[in-house]
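Shown here is one chain on its own, the form predicted alone, set out as structure tokens.
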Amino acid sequence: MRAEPRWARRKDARPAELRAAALDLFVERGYAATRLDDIAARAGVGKGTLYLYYASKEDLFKAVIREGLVPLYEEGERMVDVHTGSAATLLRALLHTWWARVGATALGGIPKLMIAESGNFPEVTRFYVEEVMSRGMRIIGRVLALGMDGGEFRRVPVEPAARLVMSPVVLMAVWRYSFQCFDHGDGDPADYIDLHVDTFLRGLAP
């Protein structure tokens, strides 16, 4: 069997390369400060080859998305659709899933750069908040739901209760992009989301 041509291999490799460019930059300068121009450097290719791929800052914004934290979302809901016992281990493994996936890496950056901008990029912040903040309320409004179907949790309601699970998780990305390089505590974030989690249950005990 021929092997494929090398060239051919790059430039199959390229839409990934000009993502994972546009996370780091978006992450390290934000959405406003970050240039296609820069964008192109990064992943090593000329800005002609960037347009061959994304028309705009907005489409390649929109790619980091949809590739790095939508196949999450779709995993959780998978994990939903198919579990059959407590509610309470479901949300308690979709909050570590999400820090090991999301909040530990790149991708935790994204939380701090639409808080600092979403004002000034109206069409970014409403696909940000449709693809992925109200998605992630939905998952973990139903697995709410399973918990208190299933006299697991007291009856409370969803959409606040949803938001009061993320807030603490989300504030930890934001906080990891902000204020960690100046907090010198050692609190490891597994241990932060098990209290919050035992905290929150404890709020919905029958």
Contents of the next structure:
4 protein chains.
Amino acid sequence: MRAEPRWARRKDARPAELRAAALDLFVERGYAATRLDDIAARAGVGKGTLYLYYASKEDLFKAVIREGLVPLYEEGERMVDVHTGSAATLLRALLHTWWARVGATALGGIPKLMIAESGNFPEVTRFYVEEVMSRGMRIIGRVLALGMDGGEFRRVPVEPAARLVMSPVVLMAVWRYSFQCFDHGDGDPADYIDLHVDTFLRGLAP
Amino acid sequence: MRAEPRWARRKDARPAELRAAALDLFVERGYAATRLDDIAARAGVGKGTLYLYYASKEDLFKAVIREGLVPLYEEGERMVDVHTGSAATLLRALLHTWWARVGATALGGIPKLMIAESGNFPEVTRFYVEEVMSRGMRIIGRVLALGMDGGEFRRVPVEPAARLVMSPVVLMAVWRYSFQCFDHGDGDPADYIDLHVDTFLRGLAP
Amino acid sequence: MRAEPRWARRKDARPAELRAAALDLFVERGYAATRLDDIAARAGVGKGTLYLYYASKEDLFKAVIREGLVPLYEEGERMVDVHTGSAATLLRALLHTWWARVGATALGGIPKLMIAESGNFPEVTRFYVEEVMSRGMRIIGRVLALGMDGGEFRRVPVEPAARLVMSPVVLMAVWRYSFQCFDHGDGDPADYIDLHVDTFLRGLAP
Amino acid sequence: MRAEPRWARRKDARPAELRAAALDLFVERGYAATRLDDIAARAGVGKGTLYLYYASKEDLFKAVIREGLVPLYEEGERMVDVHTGSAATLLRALLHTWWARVGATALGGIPKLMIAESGNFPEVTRFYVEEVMSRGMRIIGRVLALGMDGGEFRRVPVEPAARLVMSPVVLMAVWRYSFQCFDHGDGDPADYIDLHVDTFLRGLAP
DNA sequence: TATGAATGAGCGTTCATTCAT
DNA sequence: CATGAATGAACGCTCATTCAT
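Counterpart to the form predicted alone, namely the form predicted together with the DNA:
The complete assembly is shown below, putting the previous chain first.
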């Protein structure tokens, strides 16, 4: 009388599958324009099944945001914790890693999604700002402070500078989901990031 | 011997008033979540009045985008045409002007709006990409090319570099409409732009 | 200081012009599907002008019905009053006259219109039934009674027989406005009426 | 061990129930003046349920027409196929049957409905003319030809004669739904049909 | 657990009616 | 008299949510 492993596995995986389907469609069409029917269909379940895992459409949206990026940022913090080389190297690594883990994956849609829906979900927006955005900025800020303290960078206000660092990669991720199909001129994201880091590091030279 | 009937003035001004009200609400809530009732109420007219000027909600949305930024970009092009000083000065002036005319005004919501709704309006997205975004990039690109040709900047690929220039200010405008109320740490936008230009110009020094 | 004759003439003619425009459109599209804008446009006046002559759409509809056929039926009654020849000849003349004056003109749409809208306008339907339909039946009935009294026709119940007489021509008028464009097989209405009268009179031979 | 779920039975029966409710109201008030709320209420379902079976109000209307009379006309054709007695007997039987199956039932409203709405639904009007009206005429026409070929009737043009046969019964059905409540003088429909057939057959005697 | 038929509140849109000109 | 801009009640249609199976 074993439990059925196949079903059990599906049952455990369901929430993540549902969130993945929801994220895809929310990012593509926006929250309001996405029908639960479509999310259910994309996840390969019936419409009612959604309600076994999430109490409402809004609840599903919140879960998409909450479960999305937080784990990755913990990894980012560890990267800074254990780093021993130059701040410049770390900065470059962090941006490339962010792109590989977020910008180039479906998670890259989350910033676009939050930008679009912030006005309608104050509670989850506060969560996103505090637990994701600010946290990311703090990671970058730590690296900048490290470099400035070590004489590697000239002194600039940390928080605005951290925004300068993140802006190009965040906006590239956002554009990727918004204008990619109409914008035929983009080269390799890695090259773009390197150009950005090169220029920024020169700009920060003491 | 009246100068002109009150109505005529209203009739001429109405479309712009309606677009302004629509832009405010579209930016705040997103296209789908904005009710025409609310747009009409904010514009101080009845719901049916909207349909005297725009054939549908979609039509109104398109007008908001189409009539919004194009005139300003023509002005930007003229700024480059007539400029005589250094490319660095021009670049700084363009960004500050963009912020004053777009980022700090209601028009600053248009990038956020297009980011959010691009998936649902391919036609107007194409327009926005071609007539607004690409045009803005071309303006910046001309300045960068100017500086590189004049030995003021080191040689870098123009198009990605133009993106780097615009990213922080565009994203600041987007954030202003999305996360401002939750993000208590931002300083003066002008300072932020100056920090960006300073760093970027140093980074581009030959 | 004469009154302006042109205007005065227009002013007097307006109600009839408006009713004519309304009849055309009511017959073509039905009452509910006809917009007052269209009626006004067809009559060549502004939308508000309609309300100078008729208090509401419903009022206009009632006028269309009330002013439409009544005068013609008075003429029909006189035809019977003054007739001296055989009942058969009179019957044939009445049907041909009805077709010429009603069936073949715009007035032929009134039966279709009343059939369609009777459920929504009980008051005007009662008027139509009593002042138009029943009156027409009474005219035909008088002719039949004349023929039966004179030994020209065999005795049959007058009222149902009168309906039999009118049915083909009324239905032809109705079809003309409903199915004409899809029904390519109809010959000359006059031949149809003659066939009807011939057959009916034979059928009524003593 | 249930035979079948209650829902399945309902699901199969629903379309016919909805069409029946729609026919009643369309006939009573006309297409435009009938609200979907009322149709749903009469069918005992919620408003949204309609859209599970018909894509739009127009679609429902078309189904009402398409599914309404066609099966009956197939039966009519079989009656002619298998008949062996006189054409006169067959003609009388066909009219009485038509009245019993169509004129006296809710289906009798369909001719009224098509008359009223033909202008707004060209496509379904074409269907009705070709698959219902013309087909009915052809059935009657076959009987007339039969009688003429057998020497039972004198020779007359078949198509107009078929219209003469149908006009009184069709118009009686139409009137039943339009003027019944205001027209207090009608006797037994069967008597009316008999009078019609008697007269018409005498009129067609060789 | 999973389903999808059923629901009805909500919104985009239309159009008869009003009224300032 | 005549106009047409403005209005808002009304209706077709959608879709998040429920619940019997």
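Here the structure is a predicted model, which is why all the values come from computation and not from measurement. Residue numbers count along the first chain shown, from 1.
For the candidates 137, 33, 68, 174, the hinge between rigid parts between the two forms coincides with 68.
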